[in-house]
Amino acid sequence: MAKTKLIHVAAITFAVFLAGCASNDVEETSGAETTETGTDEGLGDLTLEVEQQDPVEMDTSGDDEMADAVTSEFMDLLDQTLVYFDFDESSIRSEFRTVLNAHAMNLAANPNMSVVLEGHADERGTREYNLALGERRAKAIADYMMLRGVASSQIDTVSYGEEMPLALGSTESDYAENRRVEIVYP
């Protein structure tokens, strides 16, 4: 029960994060009219005209549905446990930042939870080089998560280099599948 509650708190925090990242073009919300004009810096001038409503009369019937949708979206992000890398790179691609943010929020909200980051490389390069590359990839994700509030004691890293491929072929597509970090919750 407590774990579910912590995941809900993390999901709601994630929803607030997503709302902050959302577009500034807001036209109308229920019970209030909002007009906004953007600036080059994206801060905008916000003008609100809010109708006074008795709190008892406010419609909150959609709140549970919204919380369920946010929780579902958050759980979908947590289900994504593979982060892929470009050839000979250990920098995190922008398309995986939302997934990593969700995992970081989950770990930060659950300090007794831990994760193992398993670094991998494709078969090109020497065994030693690929072990080091897998380690750099795992450490890059560990650093990213620690910057978002995860304690270093919650994270272990390991490199398998080229030893545990997902794809056994020698095409670029196969290589791309093998250049990864797997996020494993023990």
Given for the second form:
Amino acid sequence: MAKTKLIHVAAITFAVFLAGCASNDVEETSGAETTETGTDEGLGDLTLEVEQQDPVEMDTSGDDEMADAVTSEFMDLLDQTLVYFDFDESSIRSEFRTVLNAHAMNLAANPNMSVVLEGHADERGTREYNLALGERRAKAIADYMMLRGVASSQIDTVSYGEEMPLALGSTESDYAENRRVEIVYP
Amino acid sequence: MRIKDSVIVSLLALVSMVCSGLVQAEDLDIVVTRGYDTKTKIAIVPFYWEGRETLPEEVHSIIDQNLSRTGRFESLPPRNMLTQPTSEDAVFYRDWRLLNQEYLVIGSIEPMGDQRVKVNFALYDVVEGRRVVSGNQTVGIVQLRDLAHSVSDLIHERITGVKGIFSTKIAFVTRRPTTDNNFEFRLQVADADGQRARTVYRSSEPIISPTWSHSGRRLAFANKVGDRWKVFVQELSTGRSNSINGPRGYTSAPSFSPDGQYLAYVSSTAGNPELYLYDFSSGDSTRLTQNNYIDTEPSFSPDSKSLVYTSERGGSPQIYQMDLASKRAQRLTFEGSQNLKAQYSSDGEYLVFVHQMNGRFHVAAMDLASREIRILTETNLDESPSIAPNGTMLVYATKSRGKGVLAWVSLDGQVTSEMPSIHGDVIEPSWSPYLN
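Since the one above is the form predicted alone, can you give the form predicted in complex with the partner chain too?
The complete assembly is shown below, putting the previous chain first.
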């Protein structure tokens, strides 16, 4: 199907992107961004082993088998739709950049696709403040994606505040699970 | 449709009444955990009922619970009474002085037919040996609880000089898990003691921040509707509502001005949560703040001339005060790592708010003259404080055994009591103004 093909394209673009990053050839010059989320491109904790792949080889793109492998890893990243935050924080932790890069690539390669970013907070603090915090987290992810080529018209953000916890307990690990943005493809 | 709705509402009211009857044992579990050293000693004699069938309410028990919950009264258990007079000619002050009582309440209830009863009551000052006040009122049997509350108000006022708040209401939100792994949210209005809850609005999506208009006739609250949050203003008598929302972001945190002219609220439609003022007469909104920080939880001063609100423009959420004429704001709180959701007392002399220190959230009060902060609650995760209209107590939300519950505390922090939830969470209480 057409969609599969687009994901394929996004995946290969992603592989090229990662490979480029890995060899430090690409210098991020994203201009006047002021958000903390976009200042340091960083590689995060890259989980794809693509260093040995030559971008030039990728460009020839004759090797369907390898492309399929990359696609499958790319799809695994797209399956990760939860991004977690520190208490009272909306800055994106480096470990989530790979996942977010994959989602951004996917959306950038598919301009007709849209995404809803749902921001959540843990139960500490007032409900109104947490509503604001959930929105700020969702917007931090939106800003990050837009810096990576996703159009603002593709993104909708909504805050749930502390009202829809994933974990119902009151331990630190429950709280950590609840401070999140959920990436939802409608 | 409308008729059907009202049938459902009355059925619900019936169900909640039946339920409150069934779970009375648990409701009576309101635990006063701290109290005053010197309480006023009062004997409330069981009201003599001349009819045959059992009445749905024990008027003397309701009066007893009301007065005890303030922490200022200690009532004599009926079993320790030497006599149980039901009329003035059987009142012997000597008997009550022997029991160290300061005040005595007696009463009787006569059947009047057609589900109506006449309630006679009197309050005596045992120390001075005189009747303080007496009266009678004929009400429907279903109104016995209302009558018990207004008698409690009268007793409270005659003894302490401060009008009682037992006939006021509390609005709150309940959150219950549903079978399909979601929640059901209900906005409810109950008596000041949490009893007789009635659902005024329900949603499968979150409801927060209910607040009363100063007439007591309208409630404003925020409800998530799809991917937006809207502020609703609902007329309680008709159930009709209007909403305020922006094209983007969320709209929430409503607060009525005491003069009835404005509704302050928060909208993030311009990209960031900012304060706005909606003018009921013109229907226009004015923006009050403009910065890159969170500004939220506006609440009016009693003279409607200024607002307190939460802003994190100084790095952490703290309480600020804005003069509405000049739009100038000043920071009021400096102690504690966070201070949020402030509300003025009705005399404007102090604020109550949520105070975070060492990771724990408590309700605190600040004297606006001295800027001194007092912590009022000892539990953790305390939030949403709302002051009673006579300024003696506040209700707040806290967690007990993993559930959201309501708790009450006196403004001097001497008395706390708690109402355990039957199921689900009870959150976001808001105390009504005087309703009569």
